[in-house]
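Read the single chain below, which is given as structure tokens and is the form predicted alone.
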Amino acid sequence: MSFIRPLLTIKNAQSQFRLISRSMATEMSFTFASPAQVIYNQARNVKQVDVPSLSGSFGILANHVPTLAVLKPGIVTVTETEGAVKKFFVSSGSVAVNADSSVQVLAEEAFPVEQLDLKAAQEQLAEAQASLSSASSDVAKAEAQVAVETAEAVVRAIQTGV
């Protein structure tokens, strides 16, 4: 007598149900927030989200495979169903894509790209590079390197939109 075979049948039936219910989602529920503000809260008017992650940038549509990723400094691009495209600079954070087509982007910092100041970003980059040059401990070097990479990403975002 097999005790495992009936469990396999139950598991197969459950995964078929998940597959059927997942395939019916035609829109995503999108949440995008930072500690300072909620930019989108379970919005249904979002068609696509492009995010920069440590493993590479990727786009998210409804029915995207469930994913969990760490954000790197860069641009999050949100394309709304009406065609409006909004770009935000994020310094770090995480993105979660769930089987029900809900997506959460939680950023340490998030700012609309058009609000960023190129001159201030270049000054910040120069300061970060000076801190990296003068850092004496491994911790100080690591913190300065993160500051340099983030400032470089801000400058690149302002200049190129990427």
Given for the second form:
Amino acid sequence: MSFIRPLLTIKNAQSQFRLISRSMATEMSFTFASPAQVIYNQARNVKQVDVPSLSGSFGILANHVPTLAVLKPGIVTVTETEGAVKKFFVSSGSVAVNADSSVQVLAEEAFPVEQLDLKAAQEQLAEAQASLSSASSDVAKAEAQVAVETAEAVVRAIQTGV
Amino acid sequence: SCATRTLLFNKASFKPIVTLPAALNKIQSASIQTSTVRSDIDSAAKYIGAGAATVGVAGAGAGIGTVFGSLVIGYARNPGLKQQLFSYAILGFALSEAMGLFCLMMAFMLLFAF
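Please give the other form, namely the form predicted together with its partner chain, since only the form predicted alone has been shown so far.
Entire complex below, previous chain first.
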């Protein structure tokens, strides 16, 4: 009697699985945008995207398992099918991978790493650290902490490219 | 020969066909064997010890399987870290293999050194 119920649940899962049709040969359709600009719009020439998320950085290829993740300040690395590798710094945002291999990376702020200025980034880091040490309330402290982490990520992105 | 068989079994029911001098009574236990009983037990213990010691290499097998299994999972999650992940995997493999070799070293020492 106890081994009949698992067989019933397996049958239900199989019938549900048939409703979600999923072809294994789809290419990735990549959308990467911020409120200021659209960098990729349903591009089909992207092979791999590495995103920094709160649960660790991971790489997305075609037919990735559907995922939702929140971005951390860091670098999004886009590898195109011709071989070009482009790096963009993102401050925060979200990434969604759907079952039809469409990927949407929606960033709060996104800039190519070449456009970042090291001196300005280090000045901003010093400012953020000063505001963290002089913060009074918990809210101000949390906001300053976010600014410090983002500024540190910018400096690290320029210096090491990670 | 008949005389040897008589000395070995030493039963009262056997009638000795040939009687040997009394001086030979002391060596009746050594008539077939070419080496003494003591060194044979040493060899047997060595073989058994070496065989038991080699079982420890199974731990190295489990460790190496775990390391490369984790490499596969890590690479599946982030293919961009291929080179660094593989370096760590080779390091872990080497250390795990070292433990297996310690075990094998002990087995060989039991076989040949002690």
